[in-house]
Amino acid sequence: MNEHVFQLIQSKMRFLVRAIILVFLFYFMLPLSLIFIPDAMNQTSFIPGVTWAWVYGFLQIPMTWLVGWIYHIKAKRFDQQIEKIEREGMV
């Protein structure tokens, strides 16, 4: 396999591993925080009548959209780099 393709695959894998670790940490912190710091998570947040657990739970929705959007941008960039490598005949 060509060195350019190998480097591209390595950079894509680095990005995917980091993204997966970030997602798992973010999503598993809600149940873990409810287990280990329930008093803090049950306190009222800056929104009257809403606890920090609910705020954190609702933050998971924009987090999902953000990670999906970033992946979409990165995937397009990886595809463009593959097309460039194919056009230059480096494969």
Second form
Amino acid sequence: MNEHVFQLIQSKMRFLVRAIILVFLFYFMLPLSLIFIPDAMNQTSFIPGVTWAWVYGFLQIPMTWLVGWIYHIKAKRFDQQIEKIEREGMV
Amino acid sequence: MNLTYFLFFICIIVCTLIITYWAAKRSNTTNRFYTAAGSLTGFQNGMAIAGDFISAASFLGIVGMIAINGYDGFLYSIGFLVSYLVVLFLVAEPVHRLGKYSLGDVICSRFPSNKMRWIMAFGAFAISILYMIPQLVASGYLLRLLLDIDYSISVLVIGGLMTVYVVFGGMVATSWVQIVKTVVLMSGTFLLSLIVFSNFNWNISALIDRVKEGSPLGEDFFFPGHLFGNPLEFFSLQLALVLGTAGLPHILIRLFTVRNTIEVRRSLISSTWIIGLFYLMTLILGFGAIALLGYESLMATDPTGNLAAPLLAKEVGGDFLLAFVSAIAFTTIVAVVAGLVISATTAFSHDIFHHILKKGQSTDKEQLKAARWTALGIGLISTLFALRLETINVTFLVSMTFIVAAASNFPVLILTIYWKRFTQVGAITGMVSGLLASLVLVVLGPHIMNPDGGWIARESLISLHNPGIIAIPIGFLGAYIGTILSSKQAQREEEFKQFFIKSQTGITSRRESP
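The form predicted together with the partner chain is what I need now, so please give it after the form predicted alone.
And the full complex, kicking off with our chain again.
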């Protein structure tokens, strides 16, 4: 079996595992922080009149868009490399 | 029903039937019927995924939840949105590469057997039906409340429409009805949000002040803790929401409707943009409802809060806008139930009829005929069920769908794609334990066992309304134990490597087009 392809998949997997861990941490920290540090989350944030709970809740939306976009770029590069390997008949 | 309402509804019914007529002429092969022959672009499919996903519960329910419970209502929508990253990262591309029409195809590409296909078809079928019935029942109530139409007529109209879309137009019609729904829903909520803002002279502080005045919670409206008192319940729900989407068959089969994995990624990224923007707008609508209508008048009309959005529309735009929003709610329901019909149809006619009963030997014509008859049967049976369930509370089935999906399909999909030692026995025990655990935990929970109007009138044995935190680990554990007990059946390393490379790159896959 072609080692080039396998190495490429391994590097994609490393990225995916890191990304999914970060996403889960970022996401589950929201309910956990609301459960364990409600007072801190109810403090007004750097935006006047808006608490940290709202800021953190809102941030989940751009986080989803940003992480999705980063993956899109990474995966495109991965596809191109795979295509190159296929074209060169290395499989 | 006055003329404005009637015209809006006729307009939607006529438009969607024209789409179905157009689609019917294009749904003349099995491939087109089940997957629109992969002809959708990523953006179109992203709109269809959003249309498939945003149910009436999302549109009306979340606006109501925000209006009544403030911050906690908003948290619900965050879980739904982030779940798309799990789909994008872990399952979307492998599912597209390994499957043809159904989730059964995906799992059977590693564990080809009739037993496996039976279980996967049953899982997909059960999830789709479990989700469809509460949607139909809710649609009956909703149309009765909004338009004063009889419950049975509402259910018959919606059940009839969804059946017609799928029987004649297959996936092409379903997709385009969902795309139209997304366009109508997004433009309608955007318009309503603008009108709400204009009522406060585009001043957010004025809106927030009025929210505090309108809600009995006052300042506390903007603080968490009004919907989820029990932290474990809260965490459990978030877990089921974020993992559930990756196991929902009606969402996953949409990944077969595009031609390659670039379009799969585009589909999911577009849907996260649409769904994210939509939930931001529901926040404005929720705030607007409590600020402009006040708590008492919301509660007086419907204590569940589900009518917050339509009432808000009436308040800011009179009967015309109310008719428009009701039409949006109607489109939302038909688009979602049509997606569920095609998902249940695929599980039955492709997995059970074609692969199991006909041993994969039926012709394209036979398969197409079977699919259309199956769709008709499923449409009829679910409509009949919904008609009979008028007086029974079935809303718990919606949250149960996410739990079943997260506890059965999700573990099996993930372990099939990524775990080298996973075996067919593990996949079967995982599916069965996830399904059974979800079912038993819901039956023993307060949805069913409740002295105050539950099906079993006594104290519940499990206090969680959303037992995802117990059911999901049981699904994984069942799969693990099954695998350990059958470790002799594990594939050879080289065999798994071939499968893994195919799932990750498409190499050796004949489906992938350049």
